[in-house]
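There is one chain below, alone, in structure tokens, taken in the form predicted alone.
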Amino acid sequence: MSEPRASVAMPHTRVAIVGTGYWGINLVRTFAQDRRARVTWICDRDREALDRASMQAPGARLSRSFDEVLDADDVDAVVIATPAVTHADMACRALAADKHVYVEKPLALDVAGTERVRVAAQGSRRLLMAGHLMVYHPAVEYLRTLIDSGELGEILYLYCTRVNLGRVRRDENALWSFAPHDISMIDYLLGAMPVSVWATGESYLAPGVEDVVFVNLKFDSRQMAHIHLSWLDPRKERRLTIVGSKKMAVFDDVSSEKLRIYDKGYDRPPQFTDFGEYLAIRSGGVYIPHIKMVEPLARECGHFLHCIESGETPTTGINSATRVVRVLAAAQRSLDQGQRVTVD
């Protein structure tokens, strides 16, 4: 009789999480709950933040030194959730230390920063992924499938609303804090870069920090996109509306019904005698698809771990992250100059 085979333990990706503040503690929780990962280090300058995060991953070692984390032998991947101004430098240092890198949005605060990270990533054996959360939302993935299948027809324009009466930031304006979500969704859904940007905004709460911003994007294909951003608004809204030549869709992340498909538009009969007959309004039904909801952050962190294991390129890898920063940088130039600018 043969001996029973011993079970083989699945390898874990050993993860260090740097930055455990408002968003970083969610990353600690999510990676700690994923069976493919083992959180070995948690790093933050704030001792109280470290202590709070340690409750999510009790076995992790605690440090207030980024250098100590990079020197550790039991770290395969570094997750960076520090202030945005530090992202590019810390990502480059982690890649140079031969670690896989997940860096929260935005990857950098200027195009030069993203190019430094790109060079570091290309010279490394490790992968880099940006934390563009909304790309991993099940409803956004469903929208991408609808667009690719042609069900919505030609995409004519879209607009996003991301507003709230929320936490006032001092180190970044509403553009850099909120717009990465919407720009990354637009990039993912349309698969095209805008050719020009016109952004306007105003600083009502803190001098020099725009808390209300409107962004208009223009594409080569005559497509348009509009983004409204604010943390000075009476309602919390997280909405994306897509208008196609066949159907229209609304993604409302605040609602329990995340996605609605509208069979509405204009039909063009093959024969007509005047313009009024030519354009006939079609007002069909509303379809609410069943979408299996999984926490977007869990999907995003799981994708990072999967790419480490498989060697696949992340959906929000260096190219995607660079495109988002290029649009953000152009929008910031437009804010500063008060005019439409070309996207580099």
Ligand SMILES: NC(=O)c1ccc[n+]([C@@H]2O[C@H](COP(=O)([O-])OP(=O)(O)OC[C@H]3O[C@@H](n4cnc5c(N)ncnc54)[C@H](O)[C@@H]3O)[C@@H](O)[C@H]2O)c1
Given for the second form:
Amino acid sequence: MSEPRASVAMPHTRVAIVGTGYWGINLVRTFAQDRRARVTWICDRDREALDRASMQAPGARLSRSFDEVLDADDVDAVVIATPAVTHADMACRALAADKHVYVEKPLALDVAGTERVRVAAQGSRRLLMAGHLMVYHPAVEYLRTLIDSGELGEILYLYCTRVNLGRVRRDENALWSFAPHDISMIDYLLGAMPVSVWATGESYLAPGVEDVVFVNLKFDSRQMAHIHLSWLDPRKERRLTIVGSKKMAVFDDVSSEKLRIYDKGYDRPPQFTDFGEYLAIRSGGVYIPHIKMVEPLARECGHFLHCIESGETPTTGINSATRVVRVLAAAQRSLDQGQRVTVD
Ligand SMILES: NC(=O)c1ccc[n+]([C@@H]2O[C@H](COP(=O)([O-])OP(=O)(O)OC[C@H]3O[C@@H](n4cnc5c(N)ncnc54)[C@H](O)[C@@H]3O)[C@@H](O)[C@H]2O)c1
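Now that you have shown the form predicted alone, what about the form predicted together with the ligand?
Full assembly next; the chain just shown is listed first.
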């Protein structure tokens, strides 16, 4: 089924958005607003979702069939925002149809799925990017420059809180729904894979679907990370705390002051190198850097378009998406087995 509308001939990336539910409609809006793109198709199985999304991109054709979109000759790139269980197959099919692919997080629900996408991407001339939104957040990018410049010192540990009283999902647990954000952010900031994971969780609202999950990651170095995920919590919190040997940082995404840098820690007088009792507390100032806020989703979609135009590899391409799924899969195994597991 299609409803052709008048098209405007422009040398832009012609984008089809597939899955226009809760999140996909934001992608329709964002690509429709980007001068470098033209949304030529919108696809959803659900008629109402399709109609709602069509208001964001009035020039687009509408379809309820993914096949119809893949067959269309006015589609350069396919943006997939369907439920996670469909991602790997749809990404492979879009690559096989010679389309660039943006796929929402998580890339797949197991490592085998990511490997199938990897093979498809390697056999294609087109690029694949995963929608790991936090990596495109200006505050996270700023944190990365602080870490890379050594301003925080050696990163000792970090922890993330992603909780609210929110949408209860039945097709994926809080780990697969929320943790891709935190794991991709940790991967981007530390540039290291954890060696082991221990996760615990409980299903309070829907049998077999954990709504509350605690994840602990250990790295080869002494670094640790902790992630608290829940859609059964009285407060909405989106926070990352990083403790470095020189300074500490808190990124609070629900605050207007996104980032605070604390010049706090312990100083060790040079003449005493062994004894903890000679550590002196340094409680210096706190500063809030000015960060020019641009909507992370606009930056993310813009990055996808930029990579298509320039041939650059996306920051969240197949390799980082695969690392994220490897950690998620290990965390799920730990949840299932009730013990710490190594990351494959
Ligand atoms: N980046 C973020 O911050 C963020 C936030 C929320 C959701 N997401 C991700 O976006 C994806 C979608 O989540 P959602 O909350 O929008 O789900 P949703 O259920 O609200 O929407 C999914 C849509 O896909 C459609 N659909 C399913 N199978 C289809 C098919 N084969 N062809 C065409 N349409 C199909 C459904 O009809 C539905 O409208 C998930 O992967 C989720 O993890 C990302």
